[in-house]
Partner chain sequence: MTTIRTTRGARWLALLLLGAFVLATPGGAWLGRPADAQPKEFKVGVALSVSGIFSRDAALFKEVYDLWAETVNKAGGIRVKGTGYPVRITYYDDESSPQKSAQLVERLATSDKVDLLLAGFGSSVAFAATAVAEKYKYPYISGAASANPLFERGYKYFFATLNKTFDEVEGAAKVWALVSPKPTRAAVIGSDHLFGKLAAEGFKKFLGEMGIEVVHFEIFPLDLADYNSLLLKVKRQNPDLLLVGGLFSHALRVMKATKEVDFSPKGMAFSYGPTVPEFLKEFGKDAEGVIAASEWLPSFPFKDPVFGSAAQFNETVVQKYGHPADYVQAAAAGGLVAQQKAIETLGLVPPLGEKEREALMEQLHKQEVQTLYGQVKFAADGGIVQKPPIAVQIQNGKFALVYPKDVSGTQAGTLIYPLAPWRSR
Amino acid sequence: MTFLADLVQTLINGILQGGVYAAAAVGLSLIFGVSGILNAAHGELVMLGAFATYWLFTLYHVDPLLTLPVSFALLFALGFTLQYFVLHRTLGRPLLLSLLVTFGISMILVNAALRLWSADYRMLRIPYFEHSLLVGPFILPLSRVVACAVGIGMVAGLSWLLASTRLGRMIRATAQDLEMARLVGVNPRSIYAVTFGLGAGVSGVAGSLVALYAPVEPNMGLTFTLFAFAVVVLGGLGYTAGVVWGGLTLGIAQALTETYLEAGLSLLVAFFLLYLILRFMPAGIMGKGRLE
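Will you show this chain by itself, using the form predicted on its own?
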């Protein structure tokens, strides 16, 4: 394979990974954009979604793609409950308080997962996802293509919900002017809980997508929390649609690093990009993020 073909294959790999990063980060962006809560337990929600798909497939032979609505429903319920009964007390408080509370929640979820399922790595074996698409000299693993397509579609669907539905207008009104939203009959506590539920639900679906091609284990959440935070900052804090550009940027940067430098440097690349954006473009690549 020539250098040019090798470069194109690397870019394809980065785009496919970036789509999944966008799906994994959109929930974090939505929650922060509406309620101002920076969820340190975000990666654990992704982890639980991955385990939901793994166990449904392993124990009940449910097709992994059919588990996506189940993952969404389970994580929506968990997220709604956490926000309504626990995290609502952090609203309007210093950001550090929500970080500490959600960090405690992440520790509970990780240790519960370790107690229930041990620290073993588990991998789904899905026959029809073991094939790849060949486009000329380029290889596109089917599992990653599906994960990327579903992830980008999920971000687009969430953006449509926020822009074009009554619920979306209520969420945006609550985020933009809390007092005015109250005056027109919006119940902020319920909207915050629904928003957190939506963020948790799409994070669970992202975990299910990751389970299609990557190992599943209880400690995987930390990596996704870090990557999701990097993607959200790259795309712009609170700007939901920006996670697509942030995810693609991070995915391509990591793919180039793994191909031409060393795979172990991928996390360093994420933090280097995070530093550059915070230093020179604090509102994100698109310039539409919140400055906190």
Contents of the next structure:
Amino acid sequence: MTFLADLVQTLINGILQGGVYAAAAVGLSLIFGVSGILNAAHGELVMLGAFATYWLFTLYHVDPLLTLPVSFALLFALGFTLQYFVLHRTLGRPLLLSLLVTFGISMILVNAALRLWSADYRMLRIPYFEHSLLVGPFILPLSRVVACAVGIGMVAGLSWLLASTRLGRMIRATAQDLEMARLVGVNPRSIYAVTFGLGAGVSGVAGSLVALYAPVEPNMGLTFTLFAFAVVVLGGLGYTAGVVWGGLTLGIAQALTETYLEAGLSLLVAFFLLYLILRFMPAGIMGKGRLE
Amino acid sequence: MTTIRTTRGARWLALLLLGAFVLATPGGAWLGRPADAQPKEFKVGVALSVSGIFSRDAALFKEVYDLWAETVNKAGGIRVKGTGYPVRITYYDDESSPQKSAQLVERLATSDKVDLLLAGFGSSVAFAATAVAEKYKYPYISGAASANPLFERGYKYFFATLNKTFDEVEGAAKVWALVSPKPTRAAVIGSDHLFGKLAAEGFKKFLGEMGIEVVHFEIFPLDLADYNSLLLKVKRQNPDLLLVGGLFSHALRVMKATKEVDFSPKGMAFSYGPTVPEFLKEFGKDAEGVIAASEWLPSFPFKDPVFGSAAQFNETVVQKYGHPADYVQAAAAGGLVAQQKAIETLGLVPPLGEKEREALMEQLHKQEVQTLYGQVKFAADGGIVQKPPIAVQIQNGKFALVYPKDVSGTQAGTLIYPLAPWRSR
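One more: the block was the form predicted on its own; return the form predicted together with its partner chain.
Full complex below, order starting with the chain above.
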């Protein structure tokens, strides 16, 4: 392989990984952008989505792609309930409180998952997803292509919902000016709950996408929480569509590091990138994030 | 009025005191039952990785510990001078964190005051936990801690039934000398933790000695997200062999990534992972021909008075847990039998104080015990003596001995080499 072909293959790997990063981070960005909650249980929502797909496929032989709506619905219900009955009390309080409460929720979810499903590493074996597309000298593993495409499509869909629907306008109004939103008849408690539900739902779908190519286990969430925070900061805090740029930047940077330096340096590069963005571009790569 | 109030108050106080007395008296002695009617038992404690990166691997240990407690208690407990003393195990989750494991071992020693300690899973956990065990003089016999530095600290209370990491992977490296044409180029990767790194270095050392060039050597982080980039880089070097140091989760990811990037080396070996039952379940036919370092097979002709023969132990594990016994389970069982035998020989009864535990440690160094895992005899550094490192290969969905040629009468089978390319598996 020539240097150029190597480089292109590395960029492909980075983009495929980046698309999943974006999908896994968009829920965190949405929830933070609207209700100001830093959700430390974010990775656990991804984990639950992955398990939803795993069990539906394993027990009922449901095609993994068909499990995506189910995963979304289950996680939406969980997110809505959590926000409506628990996290609602943290609104308007210091950020640390929501972090503490969501950290507690993450502990409960991880331990419940351990209790229910044990610590086993489980992998989906989907014959038609185990092949790779060959484009000239380049290899595109099908499961990753699907995960990346669906992930980016989901971010686009969520951005459209926020920009062009009545629900989206209500969510944005609540995020921009709570009092004004109240005056025009928006019920903030319900809107916050719907927003958290949406964020949890898309995180669940991201988990389902991860399950297409990576092992599923109760402790998988923490990595996703960390990467999602990094992606959200790279893309710009509170700027939902920015996660695509954040995810791709992180994915490509890691792939380049793994190919041309050492795999052991990929985390270092990720967090160095995070430092650079926070230091020089605090509103994210596109400059559209929230600065306060 | 004052008098009435005082009387009522006194009655309440008396009732409260009586209640407190009833609650505080152990074993309900106030009912007239003598306190010592409660049978004495061995309090056993273990800090185990129920969650975290080693959780799947550590779950295998819990199975064996539970099985041991059940077997021993069913037989009336550990027999000392004709009396049986049941065992009761307290588990704590160390979350796969060495620091947490050390804290929990300290808690077991000082707060729970257990009589015996059992070992957690893995070298990194053992590295921290054994420092505390040594301080409080508790023998700590691990069936899954093999990193060489563990044995270089001069500890007296640390014992291991596995070979040291370098020796453990020797079979999975030297097996390649048996194939023809002899491979000339190999890639070695290892996960970034004590065992993974040492295993990778062990592979590199033995391959070097055999004249096989290591064209790629890399240590990768535990939580690497994209294995494909790593494996593509390895593929570009076009090695004949891929050898991987790491645990079960890494083996899973590496296998999957090699398939996704269509990298088909002629031979693949893992320091650990393929012998974990889920590996075969996950990969089925795709796992055919994969080699793993090992130390035990159910077909070995070993036996002991607790678990019976190696084959019986395997059968019990199959019946109880639905999968064949892994070699680390046999190694853990061997350690349990050795400790139980030492207790019986010394005639120790619970509770065990510091002196008794010291005697137990000395006995463990002294004795030579036949177990289902083979002969257990510890050297001065706590390492096991005379255990041939073996390599097993997945053949027709089962593990076949492929190196060395003969282990206690079990003959090595023919090696599958080269592996079929991914596209034709």
